[in-house]
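Quick heads-up: it's one chain on its own, the form predicted alone, in C-alpha cells.
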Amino acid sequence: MDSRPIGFFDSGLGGLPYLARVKERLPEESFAYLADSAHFPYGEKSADEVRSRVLAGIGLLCAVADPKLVVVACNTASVVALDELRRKFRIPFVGVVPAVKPAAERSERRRIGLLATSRTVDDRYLEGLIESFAADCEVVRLAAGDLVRFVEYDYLPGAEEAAEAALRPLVRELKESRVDAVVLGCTHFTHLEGAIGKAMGASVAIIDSRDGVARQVGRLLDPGPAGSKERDSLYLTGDAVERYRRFAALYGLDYRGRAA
C-alpha cells in the first residue's frame, strides 16, 4: 500500500477541474496540487522558461508532498517539459495534451476550433497531432492569452455574466468559421466548459482531456488498496491570494499557501 498523494502541477487554477475528475475515479487516494502562482502565465514564455520553470516547480511539489505520481495538468507545460521530467524524475508522469483525436472523431464537418496558449498554438507538438489525428480537418486555432488571464484573476464558478463578456470574441471567431467541435487546448478553459457550451450551441462538441488522464493515472497506479487516506492540499509558489483559498475549498483541498 502507498499511502503517498496523487501530486497536480499546473501554473495556475487550471488543473483543479482535472484534479476532481481524478478524485472521482479514485476517491481513496490522496492529492497535493502545486500552483506555479510566481510564474504565470506559461503560455507567453519562450520554451526554455517554460522548462525551466516545470522542472523546479515539480522539485518543490516532491520536496513538499513527495508525490507517487504527478499530473503536468497544464497543455504548455506537458507540450514542452513533459520529456524533460521523466528523464529527471523517477516516478510516473501524466500529461495534459491538445484532445485533437476524439475532436476528429466528432466533427461531421471536418472543422475543428482550438483554444489555447500562444505557447501551445505555436508548438510543433501541436502540429504533429492534427497531421496524426485531423489532417482532414480544418483546425482553427486561436491563441486565448487574455481568457488564461480571466479564469487565473477574475473568473468565480457563477459569474457568468462575466465569463459569456470574455468569451464573446472567441465564440464569434468560431462561429464564423462553422467548427462542430471545440478543443479545450488550455486547462484553465475547463472552468468556462459550461458557458462555452452554451454560447456555441447544443450541436457543437465541447471536448478536453480530463476523462484520458483520469484512466491513464488509474492505470499507472499499482492495484490494491492506496493506503490511510490523507488530508488533500494545495500549495502555491506566489504570494498567498484569497482567491486561491476559496478554489481550495470549492475543490476539497486544505489551503497550505507557499510552499517551502
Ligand code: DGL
Second form
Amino acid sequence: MDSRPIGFFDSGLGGLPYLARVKERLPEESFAYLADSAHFPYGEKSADEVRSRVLAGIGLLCAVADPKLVVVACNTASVVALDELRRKFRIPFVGVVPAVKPAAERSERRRIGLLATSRTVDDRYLEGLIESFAADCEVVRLAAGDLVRFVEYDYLPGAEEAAEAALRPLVRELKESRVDAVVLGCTHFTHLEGAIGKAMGASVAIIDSRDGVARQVGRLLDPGPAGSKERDSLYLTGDAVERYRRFAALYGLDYRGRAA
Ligand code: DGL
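Given the form predicted alone, state the structure of the form predicted in complex with this ligand.
Below is the entire complex, every chain and molecule, led by the chain shown above.
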C-alpha cells in the first residue's frame, strides 16, 4: 500500500487533460501536478535548456509532493529528457510522446498531420517514431508555437470562437495536405481536441496519447489498494496565479501556489 501521489509535470497547463484521464482510470489514487510556468514555453528553447529545466522541475515536484511515479505530461520534455530523468531519479517515469503509431494504424490515405512544438518537430526522437511506425505515410509536421501560447495564456473552456480563430491557419494547412489523421503532439492541444475535431470534420481522426499513458501508469503501479486518498494538488513556478487557480478548480485540484 503506497499512498504517495502520482506526479504530473508539464511546462504549463498541457498536462491537465492527461491527469484527468489517468484519474478517471485510477480514481482511488492521489495526484500532484507541477506546472513549470516560469519557464514556459519549452518548445522554443534549446534541447540543453529544456533538459536542465525539466531536471530542476522534477526535483521540485519530488521535494513538494514525494510522488511514487511521475508522468512527464509534455512531449517536448519527454523527447528531450526522459532518458536522463530515468538515470537521475529512482522513481518510475511515464513519458508522453506523439501518438504516431496509433495514427498510422488509423490513416487510410497514409497521410498524417502532426501538431507539436518546434523543439519536438525538429527532434530526432520524432524522426525515429516516424521511421519505426509510419514509414509508408506522409507525415506533415507543423510547429505550432502560437497555438501553444494561445492555450497557455488565453484559452478558456467554452470560449469556442477564440479557439476556432487561433486554429484557423493550421486547419487550413492540414486540410490542404489532405490528411485523414491528426496527432496532437503537444499536450496543450488536448484542451482543443473538440475544436480541432470540429474544424477538421468527422472524416479526420484526432489522436493523442492519453489512453496509452493511462494504461501504462496502471501497469507500473504496484497492485493492491492505493492507500488513503489525499486531496489532489497543483503547484506552479510562475506568477499566473489567477489563471492557475481557475484551472485547478476546473480539474478538481487544490491550488497550492508556488513550489519555489
Ligand atoms: N506541453 C508541451 C508539450 O507537450 C509544450 C509546451 C511548451 O512549449 O512549453 O510539448
